[in-house]
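Just the one chain here, laid out as C-alpha cells, in the form predicted alone.
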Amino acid sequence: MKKPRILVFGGSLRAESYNQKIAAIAADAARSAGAEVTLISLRDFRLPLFDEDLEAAEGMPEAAKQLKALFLAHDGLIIASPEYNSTLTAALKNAIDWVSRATSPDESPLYALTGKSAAILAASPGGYGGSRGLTQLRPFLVNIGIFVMPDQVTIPKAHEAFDAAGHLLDPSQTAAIHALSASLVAKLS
C-alpha cells in the first residue's frame, strides 16, 4: 500500500508563527501515523498579490509554480491557519489563489486542489484560538473541491501555550493535534 503524501504548512508569514509551530507538531504526528510528509513555510514562497493582468503579462511567478508543484505531489493537506480580524490570512488566500490557476489550456482550474483532503487547525493569542478564522477557511476550501475533516483543533492563548523548544505545554492539545493528523492519514490510506 502506498503511503499517503501530506503537505503541511502554516498560513502566516511571521518567522515565529504559532501556527507554523503547530504545523510542525501536526507534521510529526502525520509521519508517526504512517504518512510521507512535507513541511513547508509560506514565508519561503514570496508571492505577489494575485493579479490576472500580471499573470497575463509575466506568467505564473516561479514561487507559485513551485508551490503548485508541491500541492500536485501530495494527496492531502494540513493547514494551520492564523486568525486575522476573524478570518483567514491574506498570505494563505493569496497562495491558494495562485495554486488554483491553470498553467496550460488543457488543465482545468483548481486542478491542483480539487479532490484533496485537508485537516485544519489554528492557534491564536485570543481566547477563541483561531476558531473564527477556521469558520471562514472551511467553506472556502470546500468550495474549491477540498474535503475538510469534520474535526479541527484550536489553541487559545497561543502566546502562553509553548515551551522554548516549540512544544505545547498542554499534553491534551498535543494529543488533539495527533488525533486530527492520524484521522487524515487514515482517510487517505
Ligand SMILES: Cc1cc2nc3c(=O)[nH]c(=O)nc-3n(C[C@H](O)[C@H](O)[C@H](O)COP(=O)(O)O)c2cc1C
Contents of the next structure:
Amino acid sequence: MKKPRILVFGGSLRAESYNQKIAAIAADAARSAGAEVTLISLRDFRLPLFDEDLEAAEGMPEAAKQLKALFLAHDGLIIASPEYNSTLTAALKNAIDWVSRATSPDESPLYALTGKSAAILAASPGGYGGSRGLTQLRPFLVNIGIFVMPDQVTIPKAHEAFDAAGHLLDPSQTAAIHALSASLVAKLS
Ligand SMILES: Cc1cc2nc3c(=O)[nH]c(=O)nc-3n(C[C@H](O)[C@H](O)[C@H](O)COP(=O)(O)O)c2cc1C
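Would you generate the structure of this protein in the form predicted together with the ligand, following the form predicted alone above?
All chains and molecules follow, beginning with the one already shown.
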C-alpha cells in the first residue's frame, strides 16, 4: 500500500499556539496511522504580506518557495487553525495565497494545492473552539480544489485543555484527533 505524505501545520504564528499543539498531536496520529508526516510551523517561514507588486518586482520570496515546495511534496494536509474574528487567520490566508502562485509559465494557478485532501481542526480559549473559523476555512479550501474530510475537530477552552507536555487532558479529544487523522490517511492510501 502507498504511504501517503501529509503536511501538518497550525494557522497561528504564536510561539505557544494551542493550534500548533493540536497540529503536533494530529501529526503523531497520522504517523501512527501509516503516513509519512512533516510537521511545520508557519512561524518559521516569516512570509511577507502578499502583494502583486512585490511579486512582480522581486518574484516569490525564498520562504514562500520553500513552503510551496513542501506543499508539492505532500499528498495531504492537516491544518489546525484558530479563528480570528470568526474567520480564518490572516497568516493562514497569506500562506495559501503565496503557495497558490505559479512560479513558471508551464504551471497552472493553484498547481501546488488542487487535488489534495485535507483534515481541519481548531482550538480556542472560547466556547466555540474555533468552529466558526472552520465554517469559513472549509469552503475556502474546497474552492481551491482541495477535498476536505467531512469530520472536523474543535477544542474549546483550549487554555485549560493541555498538560505541561502539550498533551490534551481529555482522552476523548485525543481520540477524536486520532480518528480524523486516520481517516485522512485511509483516504490517501
Ligand atoms: C485578532 C484576534 C481575533 C480573535 N478572534 C477570535 C474569535 O473570533 N473567536 C475565538 O474563539 N477566539 C478569537 N481570538 C482568540 C484566539 O482564539 C486565541 O488568541 C487563540 O489562542 C489563538 O490561537 P493560538 O493559540 O493557536 O495562537 C482572537 C484573537 C485575536 C488575536
